[in-house]
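Given next, in structure tokens, is a single chain: the form predicted alone.
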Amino acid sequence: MAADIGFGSLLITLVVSIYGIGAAFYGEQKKQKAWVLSAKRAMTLVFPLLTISVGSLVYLLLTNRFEFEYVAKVSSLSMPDYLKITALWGGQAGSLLFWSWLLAGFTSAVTLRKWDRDQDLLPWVIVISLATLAFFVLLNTFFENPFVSYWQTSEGITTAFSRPPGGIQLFPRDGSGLNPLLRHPGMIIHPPMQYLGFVAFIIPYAFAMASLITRRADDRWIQLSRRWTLWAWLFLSLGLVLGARWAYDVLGWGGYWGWDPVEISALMPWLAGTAFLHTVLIQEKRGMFKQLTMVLIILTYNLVIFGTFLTRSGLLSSVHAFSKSSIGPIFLGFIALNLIGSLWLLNKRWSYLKSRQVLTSFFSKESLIIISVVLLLGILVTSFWGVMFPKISELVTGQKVTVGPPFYERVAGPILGGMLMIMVICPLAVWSYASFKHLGRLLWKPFIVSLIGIALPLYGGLTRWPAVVAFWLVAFVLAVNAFEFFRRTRVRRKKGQDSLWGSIVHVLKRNQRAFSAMIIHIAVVMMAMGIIGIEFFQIETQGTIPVGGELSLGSYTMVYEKLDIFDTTDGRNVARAIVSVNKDGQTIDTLYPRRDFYYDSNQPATIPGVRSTLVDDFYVILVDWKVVSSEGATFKVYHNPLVKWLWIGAWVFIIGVVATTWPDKKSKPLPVRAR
């Protein structure tokens, strides 16, 4: 009955999306409001609706109904309630499912505000926003449909929605299980915010669509879709850093980022979205630009849904990715039929979008800005051609051509010095005109107090001058925007109207988003410490040593002291080592690696002991062991300098984007420009 009634919401979701579409564009054409209406309210009725489809599977999952195939493949008896209801995005129909169900969340909230003044771009938003629902929930009903479950008939089992001829229904006693590389709170958490991140950017497109079709050359759709478009970033950076923590805690490499295909695959719409917010906030400051504001969120939408169609058709192979599946060509088709429409519609609409404003000043906000979306272009560029040369070489050569980690690295390590650089000049420029004298007065003073980067890293033996120059211009990215803070607080104080406190507080409250970038580029620069560090200064070890043994690793010593075995109640069965971690002859730490095997899906999963500060990560993997023979063990142990600043800069990073959201109630809406 709950997989009937599932199918069935998703069926009459589709319908309804349908509807939605034809009613909205009917009513448009037509200039009749009641079948914009309609279609409206059809809008706000599909979240609910794939609600109820949601919550059927949950259930499913939860009574342990392994005759439907979705449940056998991602669940078992051993798994805990709480892995139960994550397992809905830990295959690949239950993810497509909870992917329409959060587009579905976003495009029945966007219904909710008033349209008074926005009745013109109101029925393209539901024709662009519910087509890309009806698409998913399509590949839902008829590809990969949650709610199948397992018949044997005369020539064997096979997977039906319905009793095929002769079928007879199986019950399985239990299921597979999630991967257990999934079963970390992590993954958890990853996809949601992933999926979130994807599906949110798909609103800031429809509203750009619309203006392109009605018309519009004014900045109101960026002030609709603005707070959307910061919501999809958030999630979308909280996706990657919290994959980036999964693979350090679970994958065993003692890494968080390898340029694996999928990680790139989501890295690339983040590259196109944050290149588009800097150039929306030209456009609201200076009115320029509209034509590659365009270009960037038609480029950031369609990589969203390219991404999605590399990790779903089986296209590449990563342990982020899953099976095999046959919606590759609709899915492909579905991106083209996007790409061209928006292109066209843009081609047709470009003399709209142009600007009377010019660059007057290399030095200038809006150059420095310019500059550093081109650099975000670079590493988006060379990523996408990272991901897509191997296959158009298997294609043409018939070779399978590996591009790893050295390839990306030798574009991205450049762009990043190259930005912070900005990061350094761009918090004092103005708008319009700044000369390199003007900024010479003001950098003078950050830049010297800069040289503690210089300076600390060489009197600590760093000779490496990538490195020095990296911490070089994190301390100078720091510098410039303490003393540009300072700066506007003694500004404030010297007119004699605020204590020191108020005048902070004033200069915080009149500076909002300004002072919001300012705490997401600090963010960027603590998580270019992580990075710095781990790149850099990374060491490890191997070796195999008996119980009691030690092995060494720059200033540490790890002794290994036993190692238990035994069987959990959820179904593991976990080989766990003792090691003590010392240093300058004390012990300062005990660690526990292991390695767990899952009965039910016949799979291992390590999770290594790792020792964490502000200065290093000392981190210890336990890669084989012997039980009864004197060999003892073998470990693998890394040394990972800085690697917390990483962590540590993505919650500054969220605080810093909250912020920029937050309400300004002296803000006023942005003037109309004429058409």
The other form holds:
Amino acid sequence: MAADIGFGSLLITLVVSIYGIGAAFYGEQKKQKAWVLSAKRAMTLVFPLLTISVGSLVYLLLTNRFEFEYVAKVSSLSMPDYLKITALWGGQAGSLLFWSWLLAGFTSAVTLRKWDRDQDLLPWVIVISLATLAFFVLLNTFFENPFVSYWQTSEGITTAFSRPPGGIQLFPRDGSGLNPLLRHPGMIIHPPMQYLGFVAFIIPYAFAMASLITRRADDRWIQLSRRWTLWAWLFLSLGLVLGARWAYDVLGWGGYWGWDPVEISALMPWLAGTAFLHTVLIQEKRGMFKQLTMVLIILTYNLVIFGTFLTRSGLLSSVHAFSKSSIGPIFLGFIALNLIGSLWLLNKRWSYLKSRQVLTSFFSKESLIIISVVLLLGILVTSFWGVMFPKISELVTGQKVTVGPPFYERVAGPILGGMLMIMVICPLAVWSYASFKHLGRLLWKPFIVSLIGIALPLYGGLTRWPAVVAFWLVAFVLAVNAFEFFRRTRVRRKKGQDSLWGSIVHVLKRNQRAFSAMIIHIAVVMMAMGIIGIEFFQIETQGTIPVGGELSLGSYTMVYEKLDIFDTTDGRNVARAIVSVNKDGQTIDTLYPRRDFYYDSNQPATIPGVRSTLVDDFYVILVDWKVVSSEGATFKVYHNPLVKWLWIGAWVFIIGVVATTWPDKKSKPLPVRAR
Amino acid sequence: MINYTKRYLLLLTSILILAALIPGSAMAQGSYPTDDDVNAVAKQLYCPVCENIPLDACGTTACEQWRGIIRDRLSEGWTEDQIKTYFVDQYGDRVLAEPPRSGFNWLVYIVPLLIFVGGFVLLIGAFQRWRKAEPEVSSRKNAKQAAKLKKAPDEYISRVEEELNKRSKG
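Can you switch from the form predicted alone and show the form predicted in complex with its partner chain instead?
Okay, now the whole complex, with that chain kicking things off.
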């Protein structure tokens, strides 16, 4: 019954979406508002409809209905209820439905805003959003249906939604359970954030296309979609950071980012989206680079779809990829159609978007931003090519190759350094014209302060120059931002009678966007510090030691105290070591690295024991053990300096982005009074 | 190609000479390699089954066997490069973290570089447009007029602001 309701509302969503596309198109062509209004209502309806579908699947998961293939594959009796709910996105069909549901949430929400001033854009926003939704719902309906069940026929066991001729429904007693790697708390939030970030980019894309179709050359679409874009960007960033955290906590290789193809496919839309956010700024302030802004939003949206395709087509193998599937070619077709369609449209409107303005100075804000955009795209191009090359090589030469971390790091490292350098100058640069002299006047004081960033590491015995340069840049960015903030506060205090606190509040309020950008950039610097720490200074060791034995790494020593092996109520066999961490002869912490073995899915998960401080992380993995404890256990130990700053930076980043999207009192339209 | 082989031979000879010069090294024949010695080599290799997971971090039985092979070879006195070559001969280039710099594989290194350079060329183009545009203003005989022209937008903006102020007050 629940499956019928779920699949039924999936079908209705497909019909309603297609109707909405048709009605919006017809209404626009015939200039009949009633049709457009009807299409708008259809678009409002897709979210409640898909909610019914998602609700039905969650119900099936919670009630252990293992006759359904999806439930049997991702759930099991021993799983707690919260994991059964998260199993909604633990497999191919369910996660596609979840994707569509979130997409429907955004498309329905966008109909709820006031459209009075932008009636001409509305039909096209509907067409673009619903076309994307219809595509995904179509995949769910005909290719990856989460509501099919097992049937015994004369030819064996098959899966189908309705009874095949002569089929008898099968009722497996238990399911194979969720992949253990996906049972971590981080997995509860990482995929939803990632998906939210992915799907939210449809809104700015739809507005951009609507603006192109209606031949508008103004910035209205940017104003309309600004908040959507920022939220999309926030979610995508959070998705990436949470994914990194999950990898750090669960994958057990002492790192957070392995340049895995699927990680890269999530990074690519982020790079394009970040570049887009920055060219939007130039377009708003100076009316320049409108064409590039369009190219970037088209790229972002298509990379979102491409990323989803990469993870779902079985083209790539990685920790994230779902099983091999037949939806690959359809996905490629959709991407090709989208990309060619939107680029053709952009080409047609190219001259509308020409700007009369030109760059007027090397050190103007727009020049610096555009350089950083090129740098971001540099990482993007490298990433795209690195991901695709093994496939291309296999097609052309027949030989498979691996494109691993060293390839990407060689490019990403220096580019990150370059971007930090720009972040130093950018807050001080002004729009349209800035001379080097002007910048120099503002830069020399922070520069002197930033030398601490060189002195301290050198004093601490650091000799690797890339690391010294990186620390110096971090200090420089922080110093520039602090000086700039105090300069503005001082100007305010000189002007008025405000108290110190009053003028700080005033400056913050008056420059909300500038300061939230400042917070975001400081957050990026904090994260950069974490990255520098782990990339340059990670050390590791591995050894097999008996109980009471020691393993030393850096200034730390770990002592293997005990090993417990026991079963848990949720179907795990746990081997947990107790390890004490010593420094300078004193025990400072006790860690519990463990290996969980899941009976239902027959898979292990390695959970490290981590002692994390602002200075460093001491990270212990239980690699192997002998049941007879005197033979000892094998541990792999990592020392990861500064990595905590990556996670702290992520929190600061959220604060920054929320601050940018915070409603600004000034921007409310002034009431118009009749004279 | 000749250059490449030459360099390779040079490298190999120097490694061999070095190895011969250091009799007491940890890698010397007879001494048993530590886990860290094994991981240092394994880190640079990828097994064909668990794609994209470096060998030192992979927990599968196959990868454990590979690490066993590395340990054996190390205790027999093989160098890091010899072991890598051994795995390449057995399983192909895909066991290496990066495609070897030869033949078709050069594309993986060159294409992003070309596109990146292309991007900067476009950027330089944008800057040059500015350079071309600038002399038009500066070549005007009447410098004052140019200054006036530059000033013009400011006057315009201040008038707009004035109007807006009036409005919001009224």
